[in-house]
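One chain follows as structure tokens, the form predicted alone.
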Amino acid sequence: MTLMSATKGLCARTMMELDQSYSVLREYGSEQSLLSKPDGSSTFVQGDTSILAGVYGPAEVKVSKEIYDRATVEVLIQPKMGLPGVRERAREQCVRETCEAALLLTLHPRSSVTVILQVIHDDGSLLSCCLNAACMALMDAGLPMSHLFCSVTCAISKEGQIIIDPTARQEKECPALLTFAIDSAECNVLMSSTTGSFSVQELQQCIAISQKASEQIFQFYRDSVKRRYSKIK
């Protein structure tokens, strides 16, 4: 059996897993232009996890952070309580790298784009919610992008069950957690963040399931934009 045929067979089996009870996204929603000061803003809710995002820029950048041929992207994540820690810094890097891959930064050299994410409530899949909120805020700001992006989190239980968009309780019970950022153009993986141990086959299954689930989120993006601008003639 060739590698290509084996991969196709794996993807076919993975698509069947989406019909299982645990392999469904929680209810999600979003609202844009909530804040007046940022150039773009949005809220994104996944189950009981909620994020408020604000985007500033392109704006003036500090000389020490200036890049001569493209814009500088900064991401700040504010926890619900207390000061940002190591976990927030790691999530900031994931969001920043994903935004840099999607934004056409060369159109705004020697400037800055700042994304601020405020955690309203965390009930699991926090990094995914941050990424989805960031994308909606970037869309609201009207910044040029080569493609949109969304994020899906998968948890692997002790029994090998793949759970999409897990809650905080499910995350604690599962030995492995994987988060992927997917682009809207070709459903490629832009970023991955993983914790725990898992097999190569489980990784491939999670990627395929996340790519399939991303179609629902991208359709939600399109529906949100249509509803927002349908009254404008």
The other form holds:
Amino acid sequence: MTLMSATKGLCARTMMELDQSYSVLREYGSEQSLLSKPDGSSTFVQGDTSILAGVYGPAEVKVSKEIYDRATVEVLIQPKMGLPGVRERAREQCVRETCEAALLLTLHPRSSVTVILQVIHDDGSLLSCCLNAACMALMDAGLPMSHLFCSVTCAISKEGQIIIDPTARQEKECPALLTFAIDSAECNVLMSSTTGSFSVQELQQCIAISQKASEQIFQFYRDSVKRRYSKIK
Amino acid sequence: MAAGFKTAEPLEYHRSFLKENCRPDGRELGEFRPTTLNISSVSTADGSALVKIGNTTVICGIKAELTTPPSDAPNRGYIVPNVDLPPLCSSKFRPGPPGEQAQAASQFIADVIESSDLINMEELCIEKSKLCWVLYCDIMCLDYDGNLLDACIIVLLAALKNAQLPEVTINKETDLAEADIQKKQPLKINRLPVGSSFAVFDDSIIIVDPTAEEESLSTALLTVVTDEEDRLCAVHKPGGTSLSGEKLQHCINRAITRNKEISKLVNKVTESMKTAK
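Next, report the structure of the form predicted together with its partner chain; the form predicted alone has already been given.
The complete assembly is shown below, putting the previous chain first.
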């Protein structure tokens, strides 16, 4: 089991949520290889939001779902309470298509890659945490990827201020919420999911802020992989 | 000979057209298919509309029912959109419970209604904590040829503009609701959100209004919803290959022009309904 948490060089959000800490990500951390059955597993924690991800693959696929030249990616998101509903399906579509773009699916035709995400606690930025957990789990499973991805959520407050990695309370108060997935190769937008209305300038600002924040998360991925594999003799 | 090439190498076939900056059906890269709109076609519904974007045909029916308001928002009503993709519209949809695409589309429409502030929910409330309207918007695709989300937004907007709700009063003595079917009021629509869908080919070429074939060959799909004040209500890109900032800006500009075209169409059809009466 490898435990990595990013505490140095990252200001944790204070309990009072002062104005100046709004452009900083909450304290995040991840743990890999914690489950024995899945081929890859990870948890990703952002502040109080926590997601557990498990990856199975490449494995057998049902004949009805098989694609002749590529692997089939399936994503299941289990909410904390109740059965998965329409909201989870929409999130699954976002996670699935982002994973499909990153994975080298043509290396495993007629196989399936299944990503299962369990919501442990939701305190805002849920879709971002799901994507980050999925990426760490795919890395843990050793599936070949052309690039890594990470996700950042921005909220635009009533006064027009941009809050990064909002908590559930901040999400409820802000009229607009934007989630982006950024790729590690060219730092471009892979996935975009927004609610609420905003202007074009606000969108461009949020993308720029997300790209900057993604650099921190990619550095964290690199550090965690480095630390993990430097232990192997 | 072309038909054989198209079946054997569909991607190369499309690429040969894109190299010349056009598409197999003769359109430009930035051209939408002809859009036609028909309202009030379903007489049993409180409001209805049918839209055709090229071959993609989507119909929407609005049924209004009375219910108690939610306990956490006692002065608001409900709008419940549901997108149905029956096996009728395309061979890729099997009978049974709604698939992922239908559910994701339903969630997207619900988000657009909420984000664009299309209808003031407080207006759907008849009496606080006691009675409110719930509008069931059933959107059904009859012919799937790509660009489902744009068609769903247009058809929903037109159906809501067309919807007439009877006046409801609560009888003081019996405490029951009484609906006066003779007196009907249209809904007050605040905004005109219009969507524009784009497909990305080979990570570099962006085409507007993809057909079903183009969607299956594309590497990424993007839908931008704008309202009449040029504010964005949704930027929906559920994954796929990455998009740079300038290309995204180019798509947003195209979406803003499309908004004006569709607003004119919807207003023209609604006005023609009024004059016809």
